[in-house]
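Only one chain is given next, in structure tokens, and it is the form predicted alone.
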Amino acid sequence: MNLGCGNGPQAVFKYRPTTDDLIPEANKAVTKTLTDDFGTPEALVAWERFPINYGGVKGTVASTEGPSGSITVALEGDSSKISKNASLLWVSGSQAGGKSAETNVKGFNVETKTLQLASGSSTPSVGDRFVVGFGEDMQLGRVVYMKNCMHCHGVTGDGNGPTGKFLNPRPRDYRNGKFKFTSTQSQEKATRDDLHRIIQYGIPGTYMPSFLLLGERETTAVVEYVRWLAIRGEFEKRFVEELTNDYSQTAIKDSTDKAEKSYLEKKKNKEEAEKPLNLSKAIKAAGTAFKKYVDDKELDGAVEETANLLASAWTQAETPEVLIIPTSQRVEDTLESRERGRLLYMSNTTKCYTCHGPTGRGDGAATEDFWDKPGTSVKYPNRGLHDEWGNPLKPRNLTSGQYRGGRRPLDLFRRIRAGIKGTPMPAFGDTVLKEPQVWDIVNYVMSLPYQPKQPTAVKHPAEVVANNEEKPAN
């Protein structure tokens, strides 16, 4: 269903490198599917398979008796948000998905619950379902998230903005599906409330400038489009991961050098080798291969499972089941549970201080090692930590009573518990840390920037290791 958002700035979905990389015959396959299912920046596509609120009022026809070119309606959604001339988008019905799917409001009546169709519409059938209204929370968003967003997380969200460069830590890149600061547990996606919650009070020690001052109809809106743009993103991904063994051109050339390797490799030691295709010759192979995938319908299945994968696991989001809530209250903060805490702190269960620092300044050993790229045995060029998306991380210095996913207890709860997403901060789930344990740490963080400065002669891990074993945290 096609959402044109009117004007505004000229805009295209950039594509990610691994999309640009498949042969001709994938990639017009890819681009073509995004497309089609989620439009462009100026007409974007409702792809309804996923969670996301586009906007309208939901209703089904009660009665076609009266005047001619009015229905009696049930609504599921505000009616006041029905206004005269709003478009009526036909979801079932003889005339959904046609020519005439689409038409016009030319008036409601509240009381009666009678929709007045505009002249020339065909009448429906009682049962008919329609939306009045369909995208137009989706058109708000994408113009709040053009004027607001898109200087720094860029169009298509990736976070190249064109003042993305500039800034550091980089805008965040939502094609991933994942948000650092959530709510929810380690492997889940974040919620709407924790996409509110950032865009009203941004977050400490970056870039992210707090919208308190957008109204919460523009803030509802940009929080769904922002979700839709890292489905579309996940998507590609995904989909891309799909094909990317066997018709992207770089997995080829590889296949074809080792080829060409080993039957070099066999003809100098006299062997009997069959000569390898040449690299023009093997994708020429690979897109033949490719139509063969596509008629066999194949290219449809991983479209299907790419889609129902994500829808899952988005929706799931939004179940109570994947929150973190404690279920005790928080241990009182006192000297001896901060002292608990800065044991466990320091101890080989949490390894805190390896990269926070002994004295949580964030200058911890982690920090100037040189640490392996996700998945390879290649360094990063730089020492220190590297979040998922391959940026510079530097641990929170807890001295300066700034945490970014939020200052309230249940926050630093909350990043102990499920880590922080797509970064190296782990997740102590219920198995490492008891709930009085983490407590007991969240009353020793909060408690650092409160504290005189520390000694120099700070102890060392391993003696605080066999304080803390003899002495156990409740």
Contents of the next structure:
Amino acid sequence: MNLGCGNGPQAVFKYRPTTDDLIPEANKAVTKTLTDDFGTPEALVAWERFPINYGGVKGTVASTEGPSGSITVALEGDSSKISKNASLLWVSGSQAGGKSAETNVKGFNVETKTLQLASGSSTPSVGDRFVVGFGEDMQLGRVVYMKNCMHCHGVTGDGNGPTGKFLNPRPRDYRNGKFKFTSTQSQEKATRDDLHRIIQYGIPGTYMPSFLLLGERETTAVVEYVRWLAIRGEFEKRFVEELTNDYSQTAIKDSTDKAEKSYLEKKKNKEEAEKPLNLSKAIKAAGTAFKKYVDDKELDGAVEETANLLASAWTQAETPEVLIIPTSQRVEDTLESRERGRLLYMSNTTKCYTCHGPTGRGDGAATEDFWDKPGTSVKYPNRGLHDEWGNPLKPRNLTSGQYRGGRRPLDLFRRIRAGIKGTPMPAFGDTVLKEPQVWDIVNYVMSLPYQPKQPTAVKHPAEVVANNEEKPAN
Amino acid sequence: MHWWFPGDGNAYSTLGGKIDDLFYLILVIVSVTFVGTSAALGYALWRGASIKSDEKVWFSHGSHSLEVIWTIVPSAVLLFIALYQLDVWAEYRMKGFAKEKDGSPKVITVVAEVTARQFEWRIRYPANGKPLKPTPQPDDIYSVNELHVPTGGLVSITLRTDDVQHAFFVPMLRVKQDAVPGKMIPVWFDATMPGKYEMLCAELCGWGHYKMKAMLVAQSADDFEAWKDKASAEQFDDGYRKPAE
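Next, give the form predicted in complex with the partner chain, keeping in mind that what was shown is the form predicted alone.
So here's everything in the complex, that chain up top.
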């Protein structure tokens, strides 16, 4: 990749600070696992356990009769994607996993369904499974990502690209596997369609532009690549979280400090006490413990568990059951419906007004408070809400008419149902609010950009309409 | 002959052909001037080098008549170009404000408000059968990076920018206009043929300038209305589908 004149810096997958904080033995094990299973930006590794379309056409050998090197096959996919000299990988059969597992394709005859293998490759047996051009989509996705996305989202997907730090709001850090605007239930991952939509239409009000003309193949490929990056990032996060308590330098330092303190205390009280290990010895001891952890196959178990968890979460996101689809039509957008919506908005059931403000300007009382960092009692230094990534976050000004996750009534419905993932916008689910009530709120919210500029607390609905038609508010 | 122009070389707007003609006129003038001055320079060099030692030199420096000639001739050429192009310029920038020759108001369909921002084009259309208002309306239709316009007749867009200076450029229609912060600039043009035309930003607007590639879709008036209906239905989709019985 060239930046300006000459070569730019080499692209690398950066590790999290928590990974770097691990003791050397654990750090080595984690980085080795990540490199073995995910590769580097230059040499990607496709871990087949995850539901990612790495690209390629799968098939089975139907018959090996005929001239040598040519086999009749049954393909499961688009045969037009088979290019000359594409690589062929044996997935099952005698050659799978061995030295001759990979060979090249000389050509493919669509009519007779015969695949001409490169000379010198041994003949497979009937029923062997193979992939032609494995990983092609993944490589395309990487190229598209490096050209269009990396500048803000970073090579690793940490939202820390060269431009990233100058943007407000900050680019998404995919590495905890969360995307804000999705069509799925609150605990679920994003679907391919969600990411596809965001790439095509962008996010108004942020720096995410529309890539409508990228091309269908490129968009699909980059969606897979981003999903893969999100899985890689979350894998690292969860895997390291398993180890942090016992094998991070900070944790060891904390415990030795504590032990030292209690030792001194006991000594002061003239009690009997054993001198605790100093830091370097404690780290060494942890290293020995880690070796045992590895020998007991607990490390492999952690890898297995994390991978299983992620694979099933991302597989589940593609099932129709997790999609939020209204079971009733949008309630007719009448003044009565909007009024019902307004009362719900101002009620303590929803507490919408505490963040979005009584007039919907995103200036609720919550924006003036100091909030705790999640999981701690430490407060953020700035007033106002923050998202899971630690960035300051303003509640949406509902009068601006800009909707980041889409302006369809369906999109607003989903925002209320599932919340906005990773932000204080809660998911109301289907228990707190009944479906017609959600639609009432949607109707009210969608009417907000067109209210007169200075809405008074109570106004006769007819008056609102009259004003609205005369001079639409900006 | 037009092979070096954008797209297939043809201008797909009425005014575009005239702009091309002006381009060729200027190209001919500068070509003649370039060839002429190069030839004169070449002659002077050759003549100077081959001069015999006993020949008398002619000093042209300070020649009043020569200076008058090379002042008046280019001025006349420039004045000619200035006057000759007036009509095209007026049609591009002024005549949309004026009435037709018979006094009737000019028919220009105001299609959309096009807002450029780093690094995309956001477009707002009025609902079918309604005029474009300066402020958003509840039934407006939105699209991004895809400007639809009807063919057959002048259309106009209101050009704005959300941040820095951008330029609206449709090479195949020969339309180019800067978008200036704080201004709403009307741009009128027509598309003679239905089709998809490249639409770009022609003002370096930041590091992602190259990403501001969009598409102008010219459709017959009927197709345009149908597209707006479809886009509106999509935009107001509540996601509810009747269960299959």
